[in-house]
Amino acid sequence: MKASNSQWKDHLVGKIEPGLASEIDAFDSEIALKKQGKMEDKVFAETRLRRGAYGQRYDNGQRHDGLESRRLAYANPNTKGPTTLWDAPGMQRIKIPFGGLNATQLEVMAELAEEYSDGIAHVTTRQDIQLHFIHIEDTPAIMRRLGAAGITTREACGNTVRNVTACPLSGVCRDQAFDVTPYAKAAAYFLLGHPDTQDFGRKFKIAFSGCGDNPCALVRIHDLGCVAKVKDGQRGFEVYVGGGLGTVPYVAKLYTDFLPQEELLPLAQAMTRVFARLGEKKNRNTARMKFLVVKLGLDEFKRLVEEERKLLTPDPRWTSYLDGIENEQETPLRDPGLLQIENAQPEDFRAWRETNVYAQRQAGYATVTVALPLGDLTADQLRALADIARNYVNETVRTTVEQNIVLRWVSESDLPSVYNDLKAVGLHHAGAGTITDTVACPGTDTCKLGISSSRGLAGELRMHMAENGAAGNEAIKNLRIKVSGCFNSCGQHHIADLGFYGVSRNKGGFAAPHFQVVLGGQWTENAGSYGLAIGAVPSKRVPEAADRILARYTKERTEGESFQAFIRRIGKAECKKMLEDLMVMPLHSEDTSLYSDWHDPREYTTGDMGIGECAGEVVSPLEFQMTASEREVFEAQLAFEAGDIPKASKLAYDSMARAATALLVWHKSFYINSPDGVVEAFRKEFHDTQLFFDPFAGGKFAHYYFHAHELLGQERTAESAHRLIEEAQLFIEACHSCVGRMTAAPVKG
């Protein structure tokens, strides 16, 4: 803890909007009882997510070497949180609306970066800012800092309504319908600690577009996303509900093609009301908003929705931003001008402009992205870019849900002057939007959840990508790749041309970090489908796998076919046959490099197994089986893609069985032949002995065998079906990671 930390309260009185300091303050004294020992570890956690003081991987005090767990020396032994130690790293996320940032706001996000965290900056998927490396007892001076910058980290984790995006060319896109970002702040605002938004199962996520066909603000994986629509000249929204990635993801539904927009607020209160009310809360795996409209159907949930409304008291908040609304805009800081000689200009220069200058509908003016390697960015390059905002904008300045930050309203006889500025801090990168941009969650780097190293591929990648000249052709330079470290979609792997997902594989009794292919997802008009898996390739053989897709798609595609046209073309079956020797894994004796993760010198392994004088020679009984079963849930996808949804059901159901049943011989040696009999005995010893749960979502992944087989026989959609196939495949990598921790080694002191 910082010995400053105490004067910050002092020094910052007056300076803090009130209410907000008096909750810092509340939240400083939790921190006190906390370190009495007068406040219960969920209370406490439950308390500082809602604060944005998040848990960081490594919080319980272990830390794997390699070969054994081993624990982490930390004096204080109390706690934080359910496993979690007080004096472990955490993390501080800071809620910044619609991305919306100034100057001051950029320098104080580089002194706290400084001072408290590693020196780095870290912009989300979610617009959002993360501090890595944070103590608890110096979160309380960050939030009061940043509170006098006009920023809070209320309600930035937790139960409650998440950080409101945007799309960050609001107000100057020249597709838009209108400036969407009045709207997001009001929203923002109007929803931030409301006594209608505190009782939440799971959080709640919110996004406004300015069109519905571009990405910008992947409207379509929130639980309630607004797009803006102009009817007989009247401002209002396209409303979708129920949308999510995570770990299966639900594409959002239509809720009304038309609101006007003095209903925006009261019906978001009324839904957040309705999601209070009737959203699961005892099991948190399905306590997200799209489970409940699929529960109710959305046209009950309507129903409700539309009698809540009713009932709510007219609040003046609902309206009162509204004045004036239309003629709301940012003002430049300089005169609009041209670009008179760009010939002359240098190569790198021409490269930038072409992927990081959005000319704005406004005529002289341009938005500059400014495209941040993996979301990072250091304290001296935010104190650099607060100075190029003030210098060439009017501090007008938006993070994106691509990890980068925008410039808006440059004058374009600027950019040659802003593009030697950012040069001169390594902040000129040039393929914004490009293939090189990728996106990856923190994965192992710093998140408790991760499995693969997605900072790692996805830094690969990237390289990858540019020493091949990926940027320069034409066919693939456009698309997404986008890397999630687990399961969870945090890097948003479901919506990318070319997505991946962290997975591991157990061979000879050793672990091996894999990335499961995901191809086929639509991250244009606002997420419009997600993609499915087709298999799991070893994490350093990724970028031979991505070559291959991309070699194929540039040789093979029609003109104008898209890249999501053409995996549909060929079918998911040739594009797992591309990859197939890559799937195959070597044992450990004949390629080590294969066992160690990106970046990472540790062998990447559950337990010190070692192996028998044949290991890895035969095939276990487990490992056929499991191979089995990814099979057969490969086979799924094809019916899925050939329409036969019946048959795609089946295979997928059988897929999970077969996985059970292999568990159940591989540990007690059961042999049970009927579905019934394999359940019960799957629930006996794997979930009621929780040695399946995964060790944050639970028994999540049996729910959803136990739940495919209540429905066994039952007619389903198309996408039920694909929920179905997208939650086999989850409850298969369950199992292998089920057997990775059952054959791991304890944890060394």
Second form
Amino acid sequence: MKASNSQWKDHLVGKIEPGLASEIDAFDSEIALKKQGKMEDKVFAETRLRRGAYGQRYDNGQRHDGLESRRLAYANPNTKGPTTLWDAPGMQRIKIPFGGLNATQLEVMAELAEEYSDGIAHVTTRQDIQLHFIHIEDTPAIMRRLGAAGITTREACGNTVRNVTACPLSGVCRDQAFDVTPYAKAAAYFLLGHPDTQDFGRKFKIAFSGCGDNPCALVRIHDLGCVAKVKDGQRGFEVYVGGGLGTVPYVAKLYTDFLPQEELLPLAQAMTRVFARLGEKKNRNTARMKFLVVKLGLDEFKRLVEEERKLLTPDPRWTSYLDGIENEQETPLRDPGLLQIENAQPEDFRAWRETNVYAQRQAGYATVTVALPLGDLTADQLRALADIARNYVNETVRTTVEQNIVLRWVSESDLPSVYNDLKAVGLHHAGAGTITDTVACPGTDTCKLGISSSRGLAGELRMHMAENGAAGNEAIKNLRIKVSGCFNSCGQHHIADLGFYGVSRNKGGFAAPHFQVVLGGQWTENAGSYGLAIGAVPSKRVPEAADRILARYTKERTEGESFQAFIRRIGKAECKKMLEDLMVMPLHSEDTSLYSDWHDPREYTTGDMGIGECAGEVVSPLEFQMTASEREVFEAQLAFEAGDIPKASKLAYDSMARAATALLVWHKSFYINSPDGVVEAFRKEFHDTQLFFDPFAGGKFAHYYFHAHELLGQERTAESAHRLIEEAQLFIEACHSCVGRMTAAPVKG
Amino acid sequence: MEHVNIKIFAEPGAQISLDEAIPVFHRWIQKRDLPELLIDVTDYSHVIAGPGVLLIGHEANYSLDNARNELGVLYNRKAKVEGDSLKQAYDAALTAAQRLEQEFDGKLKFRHDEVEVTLNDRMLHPNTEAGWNAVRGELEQFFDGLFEAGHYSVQRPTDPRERLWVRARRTN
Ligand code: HEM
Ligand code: SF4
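Could you present the same protein in the form predicted in complex with its partner chain, rather than the form predicted on its own shown above?
First the chain shown before, then all remaining chains and molecules of the complex.
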């Protein structure tokens, strides 16, 4: 904790917007109250989350150090949330609406990264910036210093309207209908702290895109997605609702094909009201808007929103921002230019230019992508970027959902010198938006929920793809790789060509980190469709798995065949066959290397994520049954692909029942045959005892099974069968995790 | 002085890669024989000229640091220190350097002719003439003790946006 914290308040008096300043003062007082024991853990947790102050791995005070699970003995007994220790480091998320940053803001990030964090600012998959290993008592000073630079962390986490994202090219894009920036900005600040957005059961995510085809803004994975459209000379939006990734992904549905611009903010407001009123509050697992839209049906949802719209008291802010909006335009710093002597430039410049430079719709200007490895950059690099942003452009900088940064309005004639300036600080990585530009959530590095090391794997794949020639292979170089550390999909693995999410597997009493391979997700058309899981491969073997898939595609694709089309054509069974031998784990006694994760030599365990009880036995019959249930859910996918919905549904259900039975036999030596009996016993032994509860998701996965049982025998639509398969997959993963928790060694002091 | 950081530089030609520090730091956590509460290891070896690999602790972080592409061991004191904070940080950095030398068995060696002190708090220790004058006496006394008065040169940041750091190098 910093000795200077209290001084920042006086120092910055009058330099922070008054509303924001009093917001931060209030949080400062809440910290004091919490320290005096005058605030409940739960309340304090939500209040800090709403200010972007997140918990971090091991903040429950226990960690497996590779030899045993131990308590992290902080002297301070205080907590900052249920089971969250006061002194344990946390993460601060900083909201960057539409990713827009100026040079001063970059410099402030540098200061904060150095003084309070680990020297690194991290760009997230929703255009935010995060600092890790932050002490809770430093957060008000951090917020004040950001506030003085015009940035708020308010509602960066928690059950709120999260960062409003937009394509980083809006305004300079060749394909856009118009620049969505001012609309994204207006929506962000209109909804920030708005009374109608304070009572959600869950987060609410909004994105804007300048066009329907390009993926930059991913509108279709959002609660509310707006695509710019001009109709009869009038500006407006094609609006999508109810999308979201997370455990089971939902593609957003078309709400209207044209919403006039004047109606944008009133619609958003009406929608947030309906969500606040009718959205689920008790069970966070079904609280996202996607569930509400499905529950009510799109027509009913629409009717309610329209009704709500009529009840709203007109607000001048709905339209005041529209005055002169069409003339509002970023300006360049330098005259347009032409890059004339490209051939005279060195090879590394040319390679960089090919992937990292985008010719703007404004002739003579380009947008430069600064490709950040795993979204990370140092304080020195931030300051150098601030200089570049001042020297070459009018501080027109944005973060991207691919965890990069773009510099807009670079005169083409300046490209060689911009490149050299970037190179001087190690920010000249080529390959932006290609197979080497891997995306990853924080995973086991800092996230409490991480199962496998997503950053470790993404870093490894980034190097691997650069070294094995993938970056130069025309067939595959533009494919996207995205990695999540668990099923929550913060790394957006569903919408990658090659997606991976972390799972664990047990063999002979030992746990091993794995990744589910998710193939054929769609990144184009604003993330219009999702991939399905093929099977789990040990973390360390994922690069080899990726190589096989890519080699096969390179060799066997037909003329013009996309990766998605290829995966569809050869089918998932064939894909799995390619990887099957990699999925077989050697025993721990034969090869320990697969029982630890990338860049983390500790013997792998998920036991320190929650308190486990010691069973400590060899679990082979269980493994056998679990493997069989995985096979069943896989066969369900095949049946689904073949269009046999009833068969797919039955197999998916059976796979859940089999996994449930396997757990019952293992834990209680129960042998029951009837489906009702299994559900009943499972509920009693695993659900009601909370043994099955995921530390974060609680009983959610058990409910997938119970729900599927309730609907047993009913006919399913393709969409609901697809979901059932996803749910079955997750239920099986949860069975694996449950065994992992129950067999983990107890925590030592 | 508060939040003192000390960096001791590696001799040129170290034959290790940054990520080799990962298992080393994990071992230090397992052994629990450093005075700080050690929490976790974090890896930024993929970042050029960055903070390298860090051993995050409650009172302080240790790291195999590579800022400005200069390899070294860095001790970053976060918590308050009773007594001489410079000496505390220097001793801690030196201990870490000695341990790393042992761990890497000759493949990594540290130089003792140069040291960098960073005061990691712009409010308490601004990178200005006033900020420098406020700590100058104490720092010079410390460097005199290390290198002998008059036998070292001192370097300070040219970019006012950086933290107040001072680098002292033995001259003969
Ligand atoms: C303590 C760590 C975290 C927790 C507990 C957490 C929790 C979750 C959960 C439960 C979901 C799925 C819920 C849903 O979409 O309905 C989710 C999705 C997501 N999270 Fe996180 N998250 C964490 C860290 C992060 C971080 C660090 C990032 C940014 C890098 C992030 C970005 C996202 C994104 C982009 C999604 C995709 C969902 C969407 O847009 O629909 N999360 N997170
Ligand atoms: S996907 Fe899982 S591991 Fe990754 S950040 Fe989200 S919750 Fe954490």
